[in-house]
Each structure stands twice: as C-alpha cells, then as structure tokens.
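Only one chain is given next, in structure tokens, and it is the form predicted on its own.
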Amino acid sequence: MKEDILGRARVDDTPELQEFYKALSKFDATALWTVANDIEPWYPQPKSVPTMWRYEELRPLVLESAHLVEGDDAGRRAISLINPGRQDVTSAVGLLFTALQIMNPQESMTAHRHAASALRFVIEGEGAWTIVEGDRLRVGPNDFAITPSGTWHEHGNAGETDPVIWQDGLDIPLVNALDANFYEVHPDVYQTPGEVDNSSFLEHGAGILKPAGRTWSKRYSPLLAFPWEQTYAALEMQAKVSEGSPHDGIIMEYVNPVTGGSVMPTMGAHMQMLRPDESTKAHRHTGSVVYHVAKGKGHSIINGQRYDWKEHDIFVVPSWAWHEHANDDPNNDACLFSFNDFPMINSLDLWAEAVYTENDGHQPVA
C-alpha cells in the first residue's frame, strides 16, 4: 500500500519496475518497499474481529456431538469456536484457540501431550476430572485447571447420568506459527494417577502459605487447579478493600504461587467481578483476550459494537480493540473469566495500552 509520507514506502510503479519484480520472483524474492507499509503498520491491524458465541445456541450441538462421535475416535470431542477473520489458523482470536468439549457419563479420553499449553474452564457437570502428570484433578462448574506444555494429561467424567462440558483454551495457533508443535500419545494409553486426588491443590492451594523446603524450577505453576469457591471468595474480599480498575472492575489474576507470575509462559488467566450496575471505562491494549461469562448478565462494547451476554456466553476482544464492560443487573454481581496471551506479549516487550477519553471514557455505540 502506497502512502505519500516521507519515511514510508511511496515508490511509483513503472514498466521497468514491473519487469524487475518479475525477475526477483524467479528467485523467490521481492522488493521490501512493495510490502513494507503492510507488514509494518502504524498500529496493530488484527485480522481477528470481535465475536460472540451464545451458549444456549451451541449447547444443543455440543450435546448432539456426544451421540455422533465416539470419544476414542475423536481423541477429544470438542467443538471449536472460530473467529471469522482467523479461519486460516483455526483461532478464536489472535493466536488463541478455544473450544467446547463434552464427555459422556463414565467416559474417559486417552492420555497424550503436546507442545501447546492448554487450560480448562468447567461449564456444567459434576463428575469432571483431568489427570495432569499423574495428579488426578476433580473439578466442577467454574473451576479452572491448566495443562502446561509437554505435560501428560487425560480427561474424563465420573458422573453416572449427566455429561460434562468445559471450555478448552490453547495456544495451538501460536505454537504452530512458530513451527514448534509436537503431539504424542501416552505409551500406556492411560496414566496411573497418584494415591491422593488434587494433590497440587492440597500442597499449594492455601495461597497464604508456601510449603517449606519445596523447590520448583519449571516455568508453569505447580498448582494445577483453581476452585471456583476460593476464586469467588477472593473477589469478594478484594471488593471490600478496593474500588478495582476503572477498566475492568475487580480483576484478579490466577498465578503461579511460587513466582507470583502467570500460570503458564504463553497464556495467562483472570477472573473479574462487576458489581451491581457497574460499568467500566473503555481502553485498549496489545494482546488478545477470550472471555467466558462465569456469572450474571451484562454487555460489553467492543470497537463501538454492543454485545449482550449472559452466563456461559463466550466473546473475544482482539488486540488493540476498544472495549468496556457493564453489569446490567442492579442487584447481583457479574463475573467474567478470561484467558489471554499477555505473558507472551510481555516477555517480548510488546505491551501497549491506551485509555479512551471521549464521552467521559465511554465509546459511542454504532
């Protein structure tokens, strides 16, 4: 794209240059000035677009998949949520993948591992479990669990009558973009779990105390599961002593209890509370975010478009998109779970943020 600005590519096309470009193409080469303005934009130009997936619309199809495809044949029976602008990499937003996975009662999936990091946010069902590196994690609705890069893991449903549905989040598009992905099936097909369930939570879940003499050198959190009860209690306690962020309300990050950093090197996760009738001011930042409505109802305005949401709806905010949130209930709080690529963005020193100032910090709605 030509821009008539000194310092930007602004070469006029000529017949001689056309012949020159053809000569370069024979050697798999091109002139930088023909693409420079596209590959070096003035500000982030994400291909992803703001998108919402309504759980009440997708749930019947997720349930149908449980009758159409055997878990052993699918590997993981999951319905991927694809951003209209990133169908090329099977992404929900940016280089983040998400899906809705279902497991029938008494069903289990085979053990495997991959270079991509993964996380789970449980939507419904009381029998959900996942085994990560031998630690059998029992999880329920609104619980959050991680499956870090390279760790053996498998999933199942111990319930007798109802299916389990949870949201998967992975950095598959990122790892594939780096040509660094691997996948391996466990040599024994299934892992042998330890004698004590949720051992990582029992060891590290206290939060205010750290096991004496315990060392941990891996780059992901030794705490693998984060229960909803403790998460919501932490939000309530924080709300008693803080006004929170003007852009996110009461927002807290799931962290590695050893370092205080993100739970995994490439993906972070947050839970935020919007108090009754609370509305936040708009801002934007580099980095992509996938949101899941854990509790309540409300709306978000993303690049001037309003998205009304309720429990278990999923929506995304692309990098550098203006966004703000509001709780539409005057009597009850609303909670948004989210995961993001912020750890990777920050590790590369690519973080940038801007605050919306017009209309008292709120975007006009298209």
Second form
Amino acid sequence: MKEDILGRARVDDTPELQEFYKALSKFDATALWTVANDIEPWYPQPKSVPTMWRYEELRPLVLESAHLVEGDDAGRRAISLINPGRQDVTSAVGLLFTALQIMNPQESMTAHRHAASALRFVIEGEGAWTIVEGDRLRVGPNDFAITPSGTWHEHGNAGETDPVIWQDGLDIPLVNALDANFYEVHPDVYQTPGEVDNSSFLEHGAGILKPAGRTWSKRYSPLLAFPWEQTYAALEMQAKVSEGSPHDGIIMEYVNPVTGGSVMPTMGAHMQMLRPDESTKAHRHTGSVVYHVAKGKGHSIINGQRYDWKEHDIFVVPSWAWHEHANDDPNNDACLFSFNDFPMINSLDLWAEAVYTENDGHQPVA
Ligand code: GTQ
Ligand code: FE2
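Switching from the form predicted on its own: structure of the form predicted in complex with 2,5-dihydroxybenzoic acid (GTQ)?
Every chain and every other molecule in the complex is listed next, the one we just looked at coming first.
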C-alpha cells in the first residue's frame, strides 16, 4: 500500500523493480518498502470485527449438540464463537477464543491440561463442577472460575435433570501464535479430587483477610473460583462510594488475592455494573475484550454501530475500537462480565487509550 508521504514507503512500481522483487522471492526475501506501510500501520488494524452472538439464537443449537455427540468423543462439547475476520485462528476477537460448553445431567468429561489458559463463566444449570489441580469447584449461574496454564482440569454436571451451559474463554489463538501450545490427557483419565470441595475459595476467598504466613509463588491466582454473590455485593458496595468510570460505570477486576493483579498472566476479567439508565462515554484502547451480559438489558455502540443486548448475549470489542455502553432499563441495573488480554498488553508496555471527542477524524459515533 503506497502512501505519498515523506517517512512512509512510496516507491512506484516499475518493470525493473518487478524483476527485482521476483529475484528476491526466489531466495525467500522481500523488499521492506513493499510491505512496510502494511506491517507498520499508523494505528492498530485489527482483522477482528465487532460481533454479537445472541444467546436465544445459539442456545437451541448448543442444546442440540448435547444429543448429537458424546462428551467422551468430543473431548469437550463446546460451540466456538468465531469472529468473521479471524476464522484463520478460531478466535472470537484478537487472540482470544470463546465457546459455549454444554454438559448433560450426570455427565463428566475427561481430565487434561494444556499450555493455554482457560476461564469459565456459568450461564445455566445448578450442578456444574470443575476439578482444577485436584480442587473440586462447584459453580452456579454467574460464577467465574479459572483454569490456569498447565493445570489439570475436568468438568461435570452433578445435576439430575438440567444441562449445564457455561462460557469458556481461552488464550488458545495467542498461545498458538507464539507456537507454545502443549496438550496432555491425564494419565489416569480422571483426577482424584481432594476431600473438601471449593478448597481454594475456603482458603483464599475471604477477600478482606488472607491466610497469614502462607507463600504462593505461581503466576496465577491461588483463588480459582469467584462466586456471583460476593461479586455482585462488591459492585453494590463500590457504587455507594464511587461514581465509577465515565467509560465503564462501576467496574471491578477479579484479582489474584496474593498480588492484587490479574487472575492469570495472559487474561484478566472484570464485572461491571451500569446503573438504571446509565450510559457511558466512548473511548478506545489497545487490547481485545469479550463481553457476556450477566444481568439486565441495554446496548453498546462499537465503532458507530449499535448492538442491543440482553442476558447471556456475548459481544466483542476489538482492539482500538470505539465503544460505549448503556443500560436501557430505568429501574434495574445491568451487569457485564468481560475477559480480556490486558495483562499481556500491559506487561509488554503496549497499553494505549484515547477518549472520544467529536472532532476525532477516525470514527464518528452513529
Ligand atoms: O473445557 O477444557 O472451549 O480445553 C476449549 C478447550 C474448553 C475445556 C474449550 C478446552 C476446554
Ligand atoms: Fe481444557
């Protein structure tokens, strides 16, 4: 892409140069100026596009999958949400993967581990459990749980009647982009869980106190499950003392209680509350975000396009896309769960942010 600007690549094609480029390609080489303007964009040019997946459209198909394939044949019975611009890497946005996973009553999946990190946000069903490194976590609707890189995990549904559906979030496209993924099936196919369920929560979930004299040197949070009850209470408490962010309302991050930092080194997660009728101001930043509507109804405007959402809809905001959120209910709050790649962006010093103003030339808001 030629740009006629001093400081950018602006070489005109000639028959002589065409011959030269052909000669280079024979030796697996190319002239930088033929690609420079593409590989050094003025600002981020995500291939991912803003996309929303409606739960009412996907749920019947997710339910159908539960009858079409056995868990043991599928490994995990999950329906991946694919960004139209990133079919090449099975991503929902940027280098983040997401899927809707379903487990039938009394079903359990086999234990495995991988270099990719994972997280779960529970949508429906009361009997969900996941064993992470021997800790059996019991999780219900709107609970959040993590499966850090390299940890053994397997899931199941202890319920008698209803399926469990939850949203998976993984950094699979990232780890594959770095050519660093590994996968193993557990040598015993299933883990033997410890005697006490939810032990990571019992040990580290108090929030205002932490076990004294205990050391933890891993990069991920020793707290593996984050119940909705405490999460929602934290938002309500925060709303009493804070106006919140002009771009996000009352927003709180799920944290590693040892460091106060993100739950895993590659992915972070938030829960935010938009108060009745609240609408936020547009901004944009580097980093990709996958949203799940945990509660209520409203809309978001992403790069000028409006997306109306309600409970369990999922939508994505690509890096550097303008976005703003609104709660359309005058009487009830709305809550958005989200996960992101911010820990990577931040640890590599790649965070950039801009607040929308009317005279910004790039993207008018509809
Ligand atoms: O539940 O362990 O959606 O390994 C993709 C990869 C879920 C899982 C996914 C996985 C899992
Ligand atoms: Fe897995």
